[in-house]
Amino acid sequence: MSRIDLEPVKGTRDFYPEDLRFRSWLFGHMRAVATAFGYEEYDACVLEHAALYIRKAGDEVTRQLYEFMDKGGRHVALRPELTPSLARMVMARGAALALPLRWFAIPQCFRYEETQRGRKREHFQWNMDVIGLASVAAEAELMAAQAELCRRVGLRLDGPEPEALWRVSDRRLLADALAGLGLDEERAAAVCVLIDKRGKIGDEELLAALGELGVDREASRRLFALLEVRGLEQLGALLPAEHPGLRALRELLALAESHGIAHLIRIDLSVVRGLSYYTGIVWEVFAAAGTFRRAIAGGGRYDRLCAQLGGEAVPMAGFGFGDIPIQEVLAELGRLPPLPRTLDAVVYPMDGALIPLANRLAARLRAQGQSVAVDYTLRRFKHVVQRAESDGAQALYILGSDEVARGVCKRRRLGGARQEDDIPLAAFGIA
């Protein structure tokens, strides 16, 4: 037999202790600020319906689809994002669920696309919704929680040049201009998708892909001048007060005003977000430090999605932050936590025929709280002492036979200065 590949499949990862602690550091301050703000936590299959994901507006996502039929000829796929899954719980549950709903979820999501720096083919991702809202508040929020994350695991975003920014625009601005073109709305959502390619593919390839959908390479242009607009006055020569969307970026500054994170927000409408299914307000985070200037999370709003798959239309907003673009950021900048292993305690037999009393020992402490191992390898008491220190361990109890046989246990601290001392067995109603 050959020996199998030991790496794992390309685009994906191995986490060894070490790296799962990290990923359960990021995991316990997302749930942490999630909770703070008074979301739940939600989860769905992994193994999905391809259906959810399939859709005619051409969205990357529906190409980079790990999908097969599973041995009951069903289309299936595994999860290249949450959100369809929540609306399709959303549907299931109908008038039952009292809105307004907030979740949150920690979701692993598989595409098929080219790994580069800070993207792979999985990836976790928190996700934030708030589902039954048509106000601009709950995007405000939204925001302000990941400012919140942000802040939590290390990134500046106070004073003259914070760490990260939000760039947000509104879909409707877009759509309009698209509808103005006499595209209907499915070439419309189309062309949104190809836009938030521009900075991939060059404005040569994008032109061409445009005048496909039947945008001519003057509108194509007119289109790409409206891209570079930046700021609310640049914005408000160009529409009438009361355009939706104009209106909607207003309300949203002077809520982000109140949650303290208005500094951080600069209204670009380049930003397009590329799932078809966003219909208002969109943003993206971007890393504003070091190399990786590139977006560590997005959202949106997407009130018609629920619509889309067959159901009532349900007002919803979230945001999808991943794991890989937030680690990078944070090891370039010199941020990642010192997270090493932490044992309270080890005890160590220094006879097999002590193993027993060892066990017993042990259970004690854990019982107690204590994280504790039991060493039953019967070394060198040195390797003993150096393996217990280098896995973090505050203590080691140490069973000799002569200890034992007064009734004792050596309890020696470890560390910068070892002490040792005798502990009575019968101390943890054991002898």
Second form
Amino acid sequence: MSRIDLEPVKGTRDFYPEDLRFRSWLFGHMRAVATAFGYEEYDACVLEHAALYIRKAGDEVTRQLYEFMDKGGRHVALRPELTPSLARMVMARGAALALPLRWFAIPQCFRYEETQRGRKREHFQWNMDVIGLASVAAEAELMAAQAELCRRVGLRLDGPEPEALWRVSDRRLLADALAGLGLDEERAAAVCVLIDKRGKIGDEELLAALGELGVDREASRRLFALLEVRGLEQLGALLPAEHPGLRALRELLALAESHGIAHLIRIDLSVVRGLSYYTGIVWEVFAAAGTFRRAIAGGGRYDRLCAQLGGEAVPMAGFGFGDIPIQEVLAELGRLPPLPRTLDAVVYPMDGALIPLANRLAARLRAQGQSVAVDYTLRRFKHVVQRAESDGAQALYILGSDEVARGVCKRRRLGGARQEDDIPLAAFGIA
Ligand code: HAM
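Now that you have shown the form predicted alone, what about the form predicted in complex with histidyl-adenosine monophosphate (HAM)?
Time for the whole complex; same chain goes first.
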């Protein structure tokens, strides 16, 4: 038989312990921030009904689905994102849910896309969502939580040159312009998805695709001009003051001030997001330091997703924040934390007959809350010490027959001090 492929499936990742230490560190901060903001953790299965992701608007996630028929003939998919599962769960509980809710999750997601810097076919995505609150206070809070995470993992946001920026728009601004061109809501959503690809496909291809949706070249050019708008002042000059999109952005900025993040927000109409379900404010977070130019997080308001899935409309807003882009950024800036392996102690029986005693000693130390490994190799002392030190152990408990005959074990402190002392086995209740 030929040897199996040792590489993980293309675009997926193996997490060796040193990789998992980073992941756990990052997830720990994500959980801590979400909990600090009063969000509750939830999850769903990575295997979902494929129908949840099959949207007519041309969303990229629809085309990137890992999908198959299960043995019962169900069309299922590995989730490319968590939001539709969240909507399904909210719909399933319906009126039994006491709204508003604040929920978070760190789902593993799969998208069959081209792997490139910061993008793989498997990623984890921290999600925070507010369910049942129509106020922009939700979006402002969500952005504040993202900023808090960025700070906690080491990005500098408060100097004259913040290392991450929030580019924010409101889908209703573009939607209005599209309605003015006679496009219904469905086609308008499809145009947003197309416009999101502008950087990737280039203007010529975009113009042709817009033409197919019924937007002629002249109207497309006017749309492109709208996408150039930056800042509230420029926007205010174009729209009536009571335009809901403009009002929402004004309110957002005022609330952002109270969260201490107003200086990080850039009104930028070129942000449209590639998912068709957004209905209001949309935003993406970008690193402003280093060379990584893709979004590190994205979110928005999606008040009609439940209705699109056949239920009652529920106002919802949230974001997804991937584990891969932020790692790219931190690595480039030299901010990855040192995360050595840690272990409190190693117990070393010098002879096979002492292994049972070593196990009892380890159990007593573990009962005190220590992480303890027993070295069963019976190798020479020098090798055991080297291995224990490289595993980050603070102490080595040596069980040799001479010591045990005297009713003690030897404890050697590792690292700098290398002090040794005898401890009576009776102190552990195992003499
Ligand atoms: P999204 O913009 O598709 O939004 O993804 C959010 C974030 O997930 C991205 O900014 C990026 O950090 C990460 N991400 C997505 N795809 C990949 C990939 N292939 N490789 C690495 N990282 C990736 C959503 O998924 C929405 N469901 C977010 C949301 C939650 N909106 C409302 N609630």
